[in-house]
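Only one chain is included here, represented as structure tokens and corresponding to the form predicted alone.
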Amino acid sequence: MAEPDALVIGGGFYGCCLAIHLRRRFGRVLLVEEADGLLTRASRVNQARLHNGYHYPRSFLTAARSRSNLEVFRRRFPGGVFDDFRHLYAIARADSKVGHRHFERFAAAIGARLEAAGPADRRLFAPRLVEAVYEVVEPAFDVAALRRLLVGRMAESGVEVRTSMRVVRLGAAGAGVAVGFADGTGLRAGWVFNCTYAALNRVVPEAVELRPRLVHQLAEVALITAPPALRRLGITVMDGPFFSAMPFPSEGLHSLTHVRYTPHMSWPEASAPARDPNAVLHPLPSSRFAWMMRDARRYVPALEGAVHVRSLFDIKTLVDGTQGDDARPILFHRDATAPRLVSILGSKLDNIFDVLDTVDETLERA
């Protein structure tokens, strides 16, 4: 295999966008993905929410960056944005970490539109459990449409894509990076960008002491057929051990996720029994849909008629230390022993533009 100027490991949304971006600077860019398709893992198994800041009242920086990036995302990926629904945010009376006045001040501070919901929308919620309901502007994304867009743009820009290729070894090789694959082959790349999310630390050199400190969760996204009253609505109950039910456009369904029940298990990477966190996906656990629904319908009785179609499971990965305030910083880690090996972890699709700016700054300084 010929030597690429830049190799991107991971064919999720971040990896595909980065590969396209790198073609502006490098002659040969290769993207490798261990699955047999692109955007099939974490980019697909999530709420499909395009954040507009509302979700992060305890992390002003995360909220502000979400607000800033949403309109850029709309312009860059117009076919991947789904906003054919209205989105309601509700503040719970008990156990919420923010009250409705705090939420209103926070929305005003980040410049996010917040309108009191009308009587019909308020009647969807149990008044003894919900103190305020707002209509907000927060779309979803269609992962199938994004996949088509990115595959087309990679072909147009000349990015080479190889699927079913698992990287098992990385290390310094002169001014570049040596890459070893599971099939016994290898190559040398000028730069390597590791965008493998949950597998971020799996292939970095063993000698590196300053690894990113990660926490993994085995997460379930339940896909449901929403009752008629909720078909054109997204609902998010804030801000604590509550839930979201919102359109999942690529399947024509709604996703149901619950802060308490979506994570089936959580562990810091240092304590994991195996270096590959994907080991916990085999076999898959039983669904917790019934538990999610039992709690969610207390707040929104109309959810009683929801039908569970199936559940998606995958690994959700966070930077250790962000669990308390829900901050979602971008992790950008340049390897000490192989300075042209960069690991990137971003937990939200709309953060991609900050990542691309940071990559440009890194390459210009190199």
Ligand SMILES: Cc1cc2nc3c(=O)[nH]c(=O)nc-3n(C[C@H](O)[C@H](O)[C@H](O)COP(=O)(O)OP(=O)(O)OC[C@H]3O[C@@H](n4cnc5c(N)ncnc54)[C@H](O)[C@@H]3O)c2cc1C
The other form holds:
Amino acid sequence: MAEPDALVIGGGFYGCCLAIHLRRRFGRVLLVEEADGLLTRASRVNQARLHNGYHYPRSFLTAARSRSNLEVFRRRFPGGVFDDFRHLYAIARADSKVGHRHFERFAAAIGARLEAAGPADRRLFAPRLVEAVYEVVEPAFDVAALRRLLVGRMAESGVEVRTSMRVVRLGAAGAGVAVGFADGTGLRAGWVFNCTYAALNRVVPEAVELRPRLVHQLAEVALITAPPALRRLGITVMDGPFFSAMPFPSEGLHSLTHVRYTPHMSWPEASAPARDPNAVLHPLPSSRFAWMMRDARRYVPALEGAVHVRSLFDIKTLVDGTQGDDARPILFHRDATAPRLVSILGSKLDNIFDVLDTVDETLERA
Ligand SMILES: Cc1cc2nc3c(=O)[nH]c(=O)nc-3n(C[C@H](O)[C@H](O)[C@H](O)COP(=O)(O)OP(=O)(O)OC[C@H]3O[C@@H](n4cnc5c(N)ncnc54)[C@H](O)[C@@H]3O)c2cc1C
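Could the form predicted in complex with the named molecule be given as well, to go with the form predicted alone?
Every chain and every other molecule in the complex is listed next, the one we just looked at coming first.
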């Protein structure tokens, strides 16, 4: 295989966006993906929330960056943004880490609009359990539309894409990086960008540096048909062991996720360095939809009419140490033995623009 100037490993949202971006600078950019399609993993299996800050009342930085990145996202991916619903945020009376006054002060601090919900919207919530309800502006993304856009842009910009190709080994090779594939072939690339999310540590030679920094969860996203009263609504109950029911635009359904039941298990990578995180997906666990629903309908009785269509499962990978404030920092790591090997954990879709800026700075300094 001819040598690329830059190789991107992982055809999720991050890998595809980065490959297109790298074509401005490099003659030959190759993207390899182990699955037989693009954006099939975490970039698809999620809440599809295009964050506008409201979700992070305990991390000002994450909230503020989300707000400015949302505007860029709208400009760069207009067809991938789904706005055709109203989004309600509710504050639970008990067990919430923020009260409504805190939430209002925080929204003012990040410059986010917060409107008290009207009587009809408030009536959807059990007043015994919910102290305040607000209407906010927070869209969803449509992963199928994003996939179409990215596939088209990669073709236009001349990114070479190979699916069903798994990288199994990386190592320093002169100034570049040697890459080994599962089929026994290999190549040498000028730069390698490891965008494999949950599998970030599986191929890097100096994984020992990255391991202590990752925590994985086996996550379930239940897809439901929302009852008519909730069909044009997204609902997020804050800020603790509660739930969200949001449009899942790529399938014309809603997702139901619950802070207590969506993570089936959680483990720090350092506790099981030899285990491939993806192994927990085989076999898949039984759904916890019934538990999610049992709790969620106490807060929003109309949810009772939802129909569970199926559940999606995948690994959610977080930077360790963020469990307290729920922040979503980017992990950007240059390998000690192969400095032109960069590993990136984006944490949420809108962080991509900050990642692209950091990649530019890194390449300019190199
Ligand atoms: C349950 C859940 C809910 C979430 N909710 C939201 C949300 O509402 N909003 C938000 O913005 N973010 C959310 N996130 C986070 C968001 O989904 C991720 O930050 C984002 O999708 C990461 O994109 P990625 O391209 O890095 O990863 P992925 O989409 O997982 O792509 C990584 C790719 O690498 C490939 N790969 C792995 N190993 C190899 C290898 N050795 N060789 C070749 N290819 C390989 C994989 O097959 C995969 O396609 C959520 C995540 C989860 C799991």
